[in-house]
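Take a look at this one chain, the form predicted alone, written out in structure tokens.
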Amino acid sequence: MSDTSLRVVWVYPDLLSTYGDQGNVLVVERRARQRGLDVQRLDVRSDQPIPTSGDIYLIGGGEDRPQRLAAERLLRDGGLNRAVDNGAIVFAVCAGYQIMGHEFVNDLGERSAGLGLLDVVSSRGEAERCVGDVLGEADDQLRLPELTGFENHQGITHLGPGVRPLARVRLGNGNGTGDGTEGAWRDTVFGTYLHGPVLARNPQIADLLIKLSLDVNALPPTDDTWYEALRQERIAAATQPA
């Protein structure tokens, strides 16, 4: 890509776009434009082919049946895997996160194949749903501040040796395995259970995606007053005594 343009692809908004996850696309767009980048956004519905020339691909959460349909269509299409092979960045949330792994349990109670872009396997927990605020310390390699988000899932995601946790939770459940991990990442592919939308609560993640796409170590500073106010509000609300 050129150093002044960014191609952002919102994958299957007709199937995977719950809990305001479309806000992640808006945050990436805005923060890129604040740095003088020309953003080309493409919303790709589930009956359309996935382009392989995008720079950042964003995928949201969804209910169980739409998740199964999305995984089946992404597997048949193959475009997202080819895009990653070309160096594209992927950021997936909740149901989208599970699809990035090797397999997950679908709405029929069967194991569905994922895309294998992350070395994770997801199942369905027997306990109550994981619902509520999450606070977590991001992986040191990502150089991000404390992460804040909202989880609403019954999934349990086990990480394999080919990935690192996105964060270690100090509040909330995250991957649901009891080991304190939340999300997973490898190279240019990221997955998380956090809604919020998570990039509005943590704009530094959006900046990380942009930096990876541009292959730069830093971006010009921008006014983070609104974002930081939201972050601190949500962190304070999460840590207030019940």
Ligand code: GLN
Contents of the next structure:
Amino acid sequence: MSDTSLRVVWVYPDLLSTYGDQGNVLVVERRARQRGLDVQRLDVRSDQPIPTSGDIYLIGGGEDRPQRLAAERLLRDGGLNRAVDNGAIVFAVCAGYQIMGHEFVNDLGERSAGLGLLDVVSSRGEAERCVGDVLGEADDQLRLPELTGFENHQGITHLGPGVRPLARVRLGNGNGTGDGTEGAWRDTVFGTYLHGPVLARNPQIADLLIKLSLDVNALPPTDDTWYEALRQERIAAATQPA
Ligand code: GLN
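Okay, that is the form predicted alone; can I get the form predicted together with this ligand now?
First the chain shown before, then all remaining chains and molecules of the complex.
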């Protein structure tokens, strides 16, 4: 972080913002401001260069064609990889998560290269599209409460040795390979199939991103009554018998 402000970069809202992904930007901004931080938000469209000076980069989900275009432009640009080399933090959702990996299968049925920021490879699942609620026990190292979210993806993602799963699912598919894992992370790069404004349901992930950017272990507490009410409502709805 610079001396004065936390720089939050929303990557390609014109291509990767199909599921209310702006919510993640708003949650990070709000929780940082609640801790007295000055926040500078940069929305970077796909015809603009990715700044390398950001602290936290948020990348959303998208349909198959915009996902292919986004991956091509990010690769050509190179800014996100340089930012991560400099220690930037990335939180990528669904299509964004697949783009962070080595490769994924695109809308033309061909392999598209990803950015290689996560040691994962995505392919097209043979089974039905993964759609529905997800509950998952987060990786111990992250010290997060149970994750709650909603997934909607055809792609499935295989994890390599260079990443750890973000969570193990209690409900839902997650990475969709049948191994019970959901998402992937390493160092400062995080990917998840919990789509849309997942940080509104898991504000502790937003705090984790802020803590990493400040290089601190804790943040001042906030009043999380409404976040917690939403979490509990979604957990109850997800686990209630059909
Ligand atoms: N197009 C990708 C898939 O279906 C990602 C979808 C999404 O972002 N929800 O796997």
